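Let's start with one chain on its own, the form predicted on its own, as structure tokens.
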Amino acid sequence: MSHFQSYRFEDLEEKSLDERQFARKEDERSDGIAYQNKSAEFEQNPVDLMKQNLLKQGILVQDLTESNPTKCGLYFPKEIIATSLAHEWNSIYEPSAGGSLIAKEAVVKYYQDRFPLDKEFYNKDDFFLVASTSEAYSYILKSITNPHDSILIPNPGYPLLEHLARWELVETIPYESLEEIPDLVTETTKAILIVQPNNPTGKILSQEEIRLLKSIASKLNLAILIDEVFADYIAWCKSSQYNFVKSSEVPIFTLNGLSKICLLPSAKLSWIHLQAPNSMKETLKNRLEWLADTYLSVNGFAETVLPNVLDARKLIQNQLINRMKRNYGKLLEIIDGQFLQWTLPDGGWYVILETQISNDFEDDFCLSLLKKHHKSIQSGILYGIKSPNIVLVLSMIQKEEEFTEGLLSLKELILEFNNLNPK
């Protein structure tokens, strides 16, 4: 365990659960220390400024990268939630550090349904319930790193990952392929982060890549973090086979939750699945229990409805998957591949569009989209996508009529820019 030693736990490793619970008490400090909020001045992006000005004028701006399902008219059936609470809710507060038994058993069933040939692999004692995947990252980084350690994060990738590491005083090292990882690892590197399907590229690891990942982690003494929040959404894409990454030789933390599985971001319930060699598994479980017992952040209402909500997930998932299929059909119908290129992802909610417009005109393009069409879109630069041309990240979960309007606006503007700036 020496490589994954965390100074935060040095005086806690040997304490019993009873001692941990006793240690959790209300903070009664009244030392009079004043905290002063200092507002830093930032140079604001002109695209953001125009968007804010339009909104202040009461002009509706359509976000073509919208990924909040509740803003796209997708809602989990509230009757299932209401019925579950009415029949199952117990008002007695008996918190459990890793999550309630009934909730963890529901998560185990979810994985057994997904991977019926591996039913025996999933054990309730290997799951830790948390409020969000962001909190899951916080727990994991606290468990296996010290300040100024580093982790490897995918590029392209979601910018939030850097911020989550920053708050744990952990540095991030971007990597573009598994093959380059050995050259990037330092003495303080503790983990490789994989997001699959990737956000926003939608890439899923092949079996060969999984073998390479585990080999690298084993040789370099690294933990593996797998963020699989989009894993249920491959049915609208290529014929992709999603593989749960398993190993008894290296620590693997797998993250998922209700935000994407059931389109319930407000439920605030996610989880960590832990795998590790026998020599370190109990220590890592102990650390996660310490953290979970310290914060007790899991919502009891969400735990109560979890079994029925997970059982009914296909009701909302099928709506979303069918919508993405129809939207992809519109993409094929409206957009001419001669002036805009894309590839069908392995999974996820996005398609990456590459224009033939130089990225020197990125701000001009986005400002024109706002001014003329009252629509906004995120550039691939935000996610670390490298290209000499403007690359756009398009959400496939938007309402079909709005998605179609967005495509027509993009087509008109791209043709205009191509005519103004021919190559």
Ligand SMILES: Cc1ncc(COP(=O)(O)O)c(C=O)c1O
Given for the second form:
Amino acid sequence: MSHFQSYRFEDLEEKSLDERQFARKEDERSDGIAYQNKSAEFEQNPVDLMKQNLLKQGILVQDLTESNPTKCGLYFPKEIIATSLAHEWNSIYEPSAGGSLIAKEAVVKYYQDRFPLDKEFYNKDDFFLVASTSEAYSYILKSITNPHDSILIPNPGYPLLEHLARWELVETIPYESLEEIPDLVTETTKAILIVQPNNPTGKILSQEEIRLLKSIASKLNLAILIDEVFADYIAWCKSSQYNFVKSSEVPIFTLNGLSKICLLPSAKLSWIHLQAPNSMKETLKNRLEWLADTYLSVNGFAETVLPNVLDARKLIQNQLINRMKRNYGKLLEIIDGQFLQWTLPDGGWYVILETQISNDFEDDFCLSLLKKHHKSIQSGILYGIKSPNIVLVLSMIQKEEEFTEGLLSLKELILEFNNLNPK
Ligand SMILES: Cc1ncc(COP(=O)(O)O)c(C=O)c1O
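With the form predicted on its own already on screen, would you show the form predicted in complex with the named molecule?
Below: every chain and molecule of the assembly, starting with the one above.
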């Protein structure tokens, strides 16, 4: 295959489909313990293997890190989609690079609703519609990087980011704090990414941190990428404020889309908002337009329903936020802070639980959870969380009964492990 070699796939090819998504993070396990999947002779992770076996036997496995809202009994009202399509669908195909006028105006309205004091700031010509937020990354990286350039990504962070960069032949440099960025930047570093609120930690940057971010970006000549897909899910368990980041000094690309705003991942509609200094704005705009015009990836059905779907977002968002609040109440009720701790997130869909069980028992813990309770949960290691103890990423969007059952199983197992392996 050497003739058809592609840098993109180096060190991924020997892994099976299931393991690829998290392959890099596992290799970088922070505690220095060699993870069994690291070797070239790839052995399947025993936890995945057991999960597959259970599923093959027809046993239902509850995923306590579930992040697909459509699997949690929450559905966007079908009638709104059906009615909008029936009344407004125009079968004449007249594609427009970066999205149709009606769709872009709907996105502008969405921002004007969110930031009513800033209505004038949002302009349809600064929005570029794409098929997904993941695709938005591809357009942005194509616009501002060359192969083998790098971008700074948050750690802990969303594991897919490394792959989104990889397909563009862009390296990722993980950063844990803004302060360390100047030491990490090289000549080929082009951008800093922030995820607001972060997936999975739920943290948003304070106003002071945003000022620092902008000054670092400006000094080091870096673009800022802001992934705000969870920004409508802020302050459900502690008070927090989200502000749209603005700057006229460096390019800022803000990404968002329907998969989280309206719990419609299948709609496949997202967007990029572009801000840039006057000297570069036209060029960047032209590049994004060029890309959009080449792929024309936005689905006309999704554009047609977008105005009504965005208008109705609160219907479904409120259901999800109320569910997360109730689930958080259950967490407080069931879990004793003595054996499990967590930091309150500013927003997002997860709470990170820190146990007092050593990382050495992580596989045993996850295997027992599967075997005894038919439940699975993702470890913080997969997201780059560093801790000597087992850290678990708990989804707050699960159905209440299932969430409660999941917590009871976790509690039972944690107490069992604590008793077997007292510190
Ligand atoms: C932080 C973050 N960004 C982007 C995405 C991808 O979003 P989309 O479904 O619009 O591609 C996800 C999906 O979960 C995410 O968590």
